[in-house]
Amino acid sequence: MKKIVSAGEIVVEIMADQLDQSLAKPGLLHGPFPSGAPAIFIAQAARLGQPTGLISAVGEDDFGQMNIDRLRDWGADVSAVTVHKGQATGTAFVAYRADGSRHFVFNIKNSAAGLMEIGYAAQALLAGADHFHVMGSSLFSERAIAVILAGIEAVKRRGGTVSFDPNIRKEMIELPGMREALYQVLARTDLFLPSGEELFIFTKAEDEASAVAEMLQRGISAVIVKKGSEGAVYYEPHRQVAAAGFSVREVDPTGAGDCFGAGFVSLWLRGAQPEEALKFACACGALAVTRKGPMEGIATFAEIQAFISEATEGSAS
């Protein structure tokens, strides 16, 4: 099977205990949980049996070891995750609002993640990669941008493909160089996977159909618009496919889009039809929200198949 590589932040996530709890005041928190958008994506793809690897950096601390252990145990190649003595692994604190929104406090750029690089291990990993996945959240510094663009070029030179999930938090959109980097990645993208309003960051259009058409005119092979619990829509120049979401009890939405992306890209690389890949991806995203913690709801290929079968039988009856 084709190997997926990504590059970006590894963090631990620590979350507020109550809705509308302020991170500016003392309060109960849950965690730490292994996290970081590219790490979640790679973890889910690895759990599906896809060959995967991640270029990143962590501190020589418990948080870093937790993440490395999780990725390695689930089958991901962590040879290009460097461990930096004297640096701290990145952190993400999150508070949940009653209206469904989330508020984040990040320490990424100034953590060990800010030191990731294309060293010998990363070069070796990219030499065997068929696909490169980019998370917009990983474009957090000039150094990170350089690593990601180098990864894209290495895979493209080998005839590989690129997928891009904008994954932009409001706290990050105005970081220096972020907008320019987003457009640089977009110009090299084969699969574009925006969520909701992210589609309109890159277009002048005001409706979904026009925005998608604008994206496809740029040479992108397919656009997959994620719609959360409502499912997703797949667009290519002469075809449109929609998939409904699955009804589950949401416990924690963080990581659902990353798991959706990993499910879709993994099946797309295996030659699955868009209808199958969309349904599978929606199931990955649905299961992801059923557990507290960004990676805790990640399921295996067999578990996702069983979930889809059970949901299909339930709807039929």
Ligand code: ATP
Contents of the next structure:
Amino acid sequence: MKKIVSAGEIVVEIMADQLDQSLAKPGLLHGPFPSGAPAIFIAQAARLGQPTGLISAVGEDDFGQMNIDRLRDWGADVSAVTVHKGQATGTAFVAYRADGSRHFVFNIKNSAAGLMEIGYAAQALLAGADHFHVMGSSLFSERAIAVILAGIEAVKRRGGTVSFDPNIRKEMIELPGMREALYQVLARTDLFLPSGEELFIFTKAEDEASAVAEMLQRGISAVIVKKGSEGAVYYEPHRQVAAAGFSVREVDPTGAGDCFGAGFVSLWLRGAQPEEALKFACACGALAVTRKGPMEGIATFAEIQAFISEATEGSAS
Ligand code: ATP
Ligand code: MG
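Let's compare: the form predicted alone is above, so bring in the form predicted in complex with this ligand.
Let us now look at the entire complex, which starts with that chain.
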């Protein structure tokens, strides 16, 4: 089976208890939960039985240990996750707003995650990788950008493929070098996985169809647009496939896009048709939102298959 590698931030996520809770005031919080977009993606792909590995860095602390344990327990290769004494693992505090938006306080760039590098372990991991996944949120510093571009090149040299989820938070887009780096990654992308407005960061177009057409003209093989509870749409030149969202009770939306992406890419690498990969990915995303904590709703291949059969039978009867 093809091996997926990603590089980027490992963090713990700590979320506000109440809707519209201010992070500028003392209040009740939940967590820490293992998190970080590339870590969630790799954890979901690993849980599906895909060979996976992550290039990242954590501090020598409980938060780092929790993340490493989670990834290792689910079968991911953590040999290129370096542990730094005297540094703290990254953190992301999140508060949900009543309008569905989210407010974050991040400590990533100045955390241990900022120290990720292409050392011997990362080189060894990349030497066995068939696919590289990029999370836009991971392009947070010059150093992180260099690691990711090196990862892309290593995998492309081996004849591998690249997927890219822009995953941009408004707090991040103006970081130095971010915009340029997003375009550099895009130029090497085979599968592009934006959600909602992220599609329009890179295009002049103002409607979905023209924006997608613009992206496909750049040489991207397929664009998969994520639409939250409404599901997702797959586009390739001359073909379009839509999948409805599964009906679930949303407890915590964070991580849905990462789990969706991991589901889609894993099935795509196994040679599945877009219809099947899209439905499977939607099921990964739907299950992800049913638990508090970005990795807590990650399900196994068998659990996802069972969920799809149940949902399909339910809607047929
Ligand atoms: P995030 O960046 O927060 O991880 P995203 O914006 O990248 O998320 P979404 O569109 O929110 O991605 O979610 C990805 C996929 O997960 C959707 O396309 C859908 O299939 C599934 N999904 C998300 N939320 C729900 C929901 N409430 N009910 C059912 N399915 C959902
Ligand atoms: Mg996302």
